[in-house]
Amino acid sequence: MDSAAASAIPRGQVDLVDFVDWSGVECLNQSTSHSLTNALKQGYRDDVGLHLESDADEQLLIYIPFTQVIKLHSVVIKGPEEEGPKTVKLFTNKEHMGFSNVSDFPSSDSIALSPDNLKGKPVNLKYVKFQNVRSLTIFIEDNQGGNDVSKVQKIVLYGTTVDTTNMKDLKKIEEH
């Protein structure tokens, strides 16, 4: 990692993609040869060959499950100056969504990256609805130059996981 992005971290904060579920992870219009794998997928997403593509159109329709609860702090969305994503909108734990109810729900941020977030500064989110997440959504509804193809060269996801207490390990009190 070069010392820009490793700077860029927020402090207490590490990359959640040990935490994702990739037996689950979906991405909707996606083109078969530059699938989200490239983008997400670390070894995969720091290579500058790789990126994921959009398919029929600029649009991207990307679900990511964890394997436990996280609170999510901030995103990394990399891409080309053109071909980029533009407006980006977040959906925590709406699972099975598609292009056609995307619209029905209200996203928890939405996000208009600028050519320093598309070179890998982070955005921060809005902390406070980020807190119990299960799943992410990533709308990506168009991109920078307007093209009918998004590309996506790396997405990087930061927070933390949130403790949670395991019900099995709890043990029965008895009265006296």
Second form
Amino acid sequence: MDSAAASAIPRGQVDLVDFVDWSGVECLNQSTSHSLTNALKQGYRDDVGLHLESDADEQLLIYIPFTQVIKLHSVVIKGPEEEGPKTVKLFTNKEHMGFSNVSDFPSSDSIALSPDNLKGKPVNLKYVKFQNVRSLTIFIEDNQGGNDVSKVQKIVLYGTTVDTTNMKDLKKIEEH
Amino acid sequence: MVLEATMICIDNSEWTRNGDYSPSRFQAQAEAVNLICGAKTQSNPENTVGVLTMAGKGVRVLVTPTSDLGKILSCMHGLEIGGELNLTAGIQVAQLALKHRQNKKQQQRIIVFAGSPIKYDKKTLEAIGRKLKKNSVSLDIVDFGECDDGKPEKLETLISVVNNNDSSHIVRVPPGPNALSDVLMSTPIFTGDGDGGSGFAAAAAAAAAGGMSGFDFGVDPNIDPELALALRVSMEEERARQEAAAKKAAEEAAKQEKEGEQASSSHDATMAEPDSSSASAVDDKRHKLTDDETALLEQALAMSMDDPKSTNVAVADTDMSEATADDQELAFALQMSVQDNVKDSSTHSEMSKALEDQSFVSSILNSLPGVDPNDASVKDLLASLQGQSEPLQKQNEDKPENEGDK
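Given the form predicted alone above, I would also like to look at the protein as it appears in the form predicted in complex with its partner chain.
Whole complex next, starting from this chain.
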């Protein structure tokens, strides 16, 4: 019952994976064999064998720019019980953050993931803080088991778009 | 052509005063730095390079990452040597400088010159390495100068911790005659992980080695393509000509017993052309040696004969069919005699036998209008040609006969 509700998309929201600007997606401290695309991209993220893994230590810093301005409603972060993330901080509209300046300013939202969340239950965010989001930075501070390596199976972002012009949709007016 | 921001960490500690690299460790380091800056900026115009010193009073950033090569080179002047190397602080400051680079899209790289002993333990170095890896900073280490126990291992561990996908390297440069910059040029530090600065590196290497611009024929095809093309074409033509001549010479050398003049004429021709050691077989070389003698002999005889025909032999082309019978015999005799002198292989044994036939030789000489067998120079010539005492005696016998004729 819970998992069924979890997989249903919250009302009125869309999966924002279509609006991700893939050319600017970055992830610090990821291991080369297990990269961010495994957790984020459609198709990859549903593959149980593929996951995102951290490298030198357990922290991960994920930067996701969008092609247009969005409002973020909720997120789903799936991962294994032990190595799945625990403390996750979200920052909006901050480009090129590094591990050194995650503590420089307060996060837009900070969530502590429960094992339920790791199974797919969406986490509702402070919607008011995510009204005008151009880019999102996800900082995974530690994991459930306190291991050296954090693993993330799937990251899904739910929200709506603010009606901004998508330049690709612009078509030339035909002269008659 | 990776877009990169590089921080170069220079060692200006007391250990770099040493002269085991010429002119001194510090100078060699400075040259290497200059070369690296050039290579980086050439491989991608948007690359930036910065420099800091690690020893002295403390870590000091001389220039923040910039693409202005002049600024970098000028800040290398007037650097003072002193103090001790502070590796950890140096790397951390470099990391900070890179973090505040203008163009965030650039990859981060730190190049460290380690000329003095490392006093840190492996744990500290590993911690630093992990931090670098976490922030996706690549590290290159140039290990030169002091080599105390543990230094190579420490640096190796540091590189292995930082290394991500083979983007970090360590190079050990032992002291020796080669300049530090020359050794570095062949390393991945310079060649920038495969592509990128390899063009510059190759050109620079050639320039250092040959003092040329690094291109064929000393002409930059970019600057003067027509000249470069003309030079290349003429070189190829020359090579083709020499190969053809060598081939012909080789063929004629095989036919030498029957038609000796062919070989000598053709070798005269080849002598006139620029020497090409690659084209010449052993035969050619030998003939070239004897060619000088042959040419001189022929010239001397030609002058004494005052015969235009023989001058043809001296400067003859390879076409033997035009030669007259006299020239043939003369050149043939000379050829054989010269070969006999050099004590050649058995292929020429037949000719030497013919030479030994004194009557044959004297008949030739008598047939020549201008040659007087009594002439001392001719006698000496004959003596040298024969190289045997017997013919000499025979000549002495002939002499009174001729005198009698006269």
